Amino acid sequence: MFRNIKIIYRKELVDVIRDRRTIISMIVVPILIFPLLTIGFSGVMANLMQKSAAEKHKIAVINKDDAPDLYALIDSSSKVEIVSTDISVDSAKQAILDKLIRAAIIIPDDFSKKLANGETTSVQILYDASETKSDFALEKVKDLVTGYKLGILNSLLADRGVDPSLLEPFSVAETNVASKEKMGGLILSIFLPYIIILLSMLGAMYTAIDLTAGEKERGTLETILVSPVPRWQLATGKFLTILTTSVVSTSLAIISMSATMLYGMQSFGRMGEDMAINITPLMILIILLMMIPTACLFSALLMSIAIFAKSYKEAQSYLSPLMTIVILPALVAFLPGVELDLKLAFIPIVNICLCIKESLMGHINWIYVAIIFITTFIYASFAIFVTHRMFQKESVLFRS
C-alpha cells in the first residue's frame, strides 16, 4: 500500500520539479517577493517621503495685511514659499485641489487688533488630506504659526512679570517597556500569519491544477488510472505532492521574510533601531503546528475543486473566487484589538492567523493551540475525504 503511494508521490514530484511555472511559484516567488517588497519598495517609499518632506512647498496667504508680523515670519522661512497673497478663499481651495499650491493660510480681519486687545481669534489653514505633499505643507505651516503664537504668549507673560515656565510645571516622558524582540515580534505578527495563509494556498494552487485538470487536458490522467493502483492511493500520492509544494513554498517565504527583516531593519528608519527579530524554537513549533494542517486543508480543498474542472483554464476560474474567500478572514491579523478567544479558535483561517500572531508576541496559550490544531486537522481530514470521493466518481474524472 505505502509502496504504491510512494511511487505515485515520487513520480508526481519529479513532474512538478520539471515544470518551470511550478518552480517559479514554489521557490523563486517566495524567496524574492519579500526582499523586493521590504527593501526595494520600502526604500523607494522612504526616499520619496524624504524628498517630499525636504521640498519647499508653495502656499498662499490670504489677508496678509492684518498680520504683518506673522506674514514676515512665514515669508522668511526656508520651509515654505509664498506664491500668492491676492487670492480668494474659493480660489485657494481650487488651487490646492489643482496642486498649484499645497496649503493656504486664512488670516481673519482685525487679527492684529484683536491680539493687541487680548481678544481670542483664530487662523485657518487649508490643505488636501489626500495629498502627501499637502500634509507636509500643513505641518510646516502649523509649526510656523505655533512658533509665532508661543512668541506672543511669552511676550505677554513677560509684560506681566510672569515666568513662561510656569505654564509647564512638569514634563511628560514616554518610556517603552517592550523589548526590542517584542517590537520585532509585533511587526512579524502583523504580516507573517497573512503570508502563511496566502502562500499555503498559492504554493499548492498551480500544482493542484496541474496534477488534476492539467492531466485531463493533456490526456495523461487516463493512463495513470489504468495502472494497478487503487484510486485512493493515487489520490493520496497526488495530495502529498501538492502538500509538499505548499509546505516548501510557505517555509521558504517565512525564511525569506525573517531574513529580510533581520538584515533590512534600516528600512524602518528610527523605528528599526528599536526592533530585533528573535524567533525562538517554541515559536517555530507553533508555526509548524499551524502551518501543516493549514497546508493539508488547502491542498485537499484545491485538489477536490480542480479535479472537477475539464481544463487548466477552467480550474483557474473555479479557484479564483476561493482566493478572495481565503484572503478576507486572513486579514484579521492586520486588525488592531482582535484577540484570540474560545469562539474564534473554531473559525477556520481566522484561528490560524490569531494563534500565530499571539505566539510571535510571546503569548502562547496551549489550550487554544491544541483546539486550533485539532479543529484544523478535522477540517483538513474532511477535505481529504471529499477529494478521495471525487477520485471514485467517473463523472468527475471523465467530465466532458
Contents of the next structure:
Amino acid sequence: MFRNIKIIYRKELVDVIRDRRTIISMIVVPILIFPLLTIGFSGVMANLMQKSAAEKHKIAVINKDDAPDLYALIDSSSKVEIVSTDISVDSAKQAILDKLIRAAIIIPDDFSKKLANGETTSVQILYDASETKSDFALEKVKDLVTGYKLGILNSLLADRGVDPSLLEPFSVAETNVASKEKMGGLILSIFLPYIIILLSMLGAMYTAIDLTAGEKERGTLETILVSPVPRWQLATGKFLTILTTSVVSTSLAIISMSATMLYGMQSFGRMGEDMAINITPLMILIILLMMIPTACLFSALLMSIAIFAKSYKEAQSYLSPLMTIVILPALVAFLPGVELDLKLAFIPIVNICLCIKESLMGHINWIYVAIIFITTFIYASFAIFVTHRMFQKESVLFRS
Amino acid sequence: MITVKNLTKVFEDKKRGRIVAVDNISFEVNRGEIFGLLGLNGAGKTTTLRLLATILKPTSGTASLDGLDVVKSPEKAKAKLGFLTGATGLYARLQAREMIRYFGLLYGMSEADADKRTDELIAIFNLKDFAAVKCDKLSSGNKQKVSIARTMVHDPEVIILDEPTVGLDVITSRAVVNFVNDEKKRGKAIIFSTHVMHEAEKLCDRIGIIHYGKIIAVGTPDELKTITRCNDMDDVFVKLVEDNGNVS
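Can you swap the form predicted on its own for the form predicted in complex with the partner chain?
So here's everything in the complex, that chain up top.
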C-alpha cells in the first residue's frame, strides 16, 4: 500500500521536476519575487522622493506688491521658482491643472498694511491634491510662508519685550518602546501571511493541473488507471507530490523574504535602521504549524477542481479566479482592529493570517494555534476526501 | 481466459438522455485464442474494453479475467490484464526505460525484477538505442513499441489490444502482429480490435461484431463469410452491419 504510494510519488516528482515550467513556478519565482519587489519598489520610491525633493517647483505669486517682504523671501528660496506674478486667480487654477505651475500663492489686498495695523488676514495657496508634485510644492510654499509668519511673530514679541520661548512652555518628545525586533516583526507580520497563503496556492497550482487535467490531455490517465494500483493510492501519491511543491515554494519564499529583510534593510531607508529581523525557533514552529495544513488544504482543493477539467487550459480557467477569492480573506485579516477571537479562529485563511500576524508580533496564544491547526487540517481532510471521491467518479475522469 | 456475461453499460447524459453504450453482451475468449472485436466508431467497442479493464464499472452483468471478477476484485483482475488502446498514452517526460520500469513496479515487481524485465522487453522490441530517450521524443513506431512493452511488462494472462497497428509502417505493424501471434502460442487469451478487416481475418481465430452496443455476430472468419455469403472480409462486415442497422 505505502509501497505503491511511494512509487507513484517518486515518479510524479521526477516527472514534474523535469518540466521547466514547474521549476520556474516552484523555485525561481518564489526565490526572486520578494527581493525584486523590495528592490524595485523601494528603489523607485526613493528615486521619486529624491527627484521631487530636489526639483525646483514652478509657482505663481498673485498680488506680490502687497507683500514685498514675503515675495523677496520666496524669490530667494532655492526650492521654488516664481514663474509668474501677473496672473489672475482663475488662470492660475487652470495653469495648475495644466501642470504649467505646481502651486500659486494668493496674497490678499493690503496684506502689509493689515499686518502693520495688527489686523488678521490670510494667505491662500492653490494646489492640486491629485498631483504628487503639486503636493510637494504645497509643502515647500507652506514652509516658506510659515517661516515668514514666525519671523514676524518673533519680531512682534521682541518689540514688546517678550521672550519668544514663552510660546512653547514645554516640548513633547516621543520614544518608541518597541524593540528593533518587534518593529521587524511588524514588517514580517504584514508580508508573511500573504506569502504563505499566495505561495502555498501558487506552488500547488501548476503541479495540481499537470498531474490531473494534464494527464487527461496527454492521454496517460487511462494508462495509469489500467495498472492494478487502487485509485485512492494513486490520488494520494499525486496529492503528496502537489503538497511537496506547495511546501517547497512557500518555504523558499519565506527564506528569500527573510534574507532580503536581513541583508537589504537599508533599502527601507530610515525605517530599516529601527528594525531587526530575529527569527526564533518558536517563530519557525508557528510558521510551520500554520503553513503545513494550509498547503494541504490548497493542494487538495486545487487537485479536486483540476481533475474535473479536460485540459490544461480549462483547469487554468477554473483555478485562476480562485486566486482572487483566496486573497480576499487574507485582506480581511489586515483590516485595522480585526483581532483573532474564537469565532474568527474557525474561518479558513482568515484564521491563518491572523494567527501568523499576531504570533509574529509576540502574542502567541497556543490555544488558538491548536484550534487553527486542527480546524485547517479538518478542512484539508475534507478536501482530500472530495479529491478521492473525484478519482472514483467515471463522470469526472471520463468527462466528454 | 476471458468470460463476459450480460455486460451492460448505461450512461446518463444531460443532453442526450439515457445511452445504452453496451447492451447485454456475452462472449468468451479461451486461452491461446485471439478474439477480434470489430465495430464502427461509437459502436460500443471502447466502452466494452474499458469495462473489461475495470476503468468503468458495468451498470449490470459482469466479466472475469482469468477467473477473477472485474466488479468484485478489480485490482486483482487488472493484475492479470495487459491493456493497450489509443487512449493509453506514454508519460512524455519519462524515458522509455523509466516508463516500462515504472509500470513493472506498479505491478508489484521488486526493483531488481523490474530492471530485469525492462531490459528483456527493450531487447525484444529492439529499443536499445532509444531506452534513454524521453517518450515524447520517440517516433510514433517506437512509441507504440514502448506502449506494447508497457502492456506486457507483467507478462499478463489476458491481453486487450485496441488498434495496436494504427498509424504504423508495414515493418513495425508486422512486428506487432508477429508478437501477438507469439503470445497466442504461449497460451494467452487475447482480444484484438481493429478497423483493418483483412488484418482481423489473418490474425483472429474468432471475430465478434459489435453494433449499437450489441454483439450481432460471432464466429470464425470462414463462418462469418458463409453466413453472409460474402468472400471479402470488408463485405462481410458491411453486410452484417447493414442488416442490423435498425437494432436500437
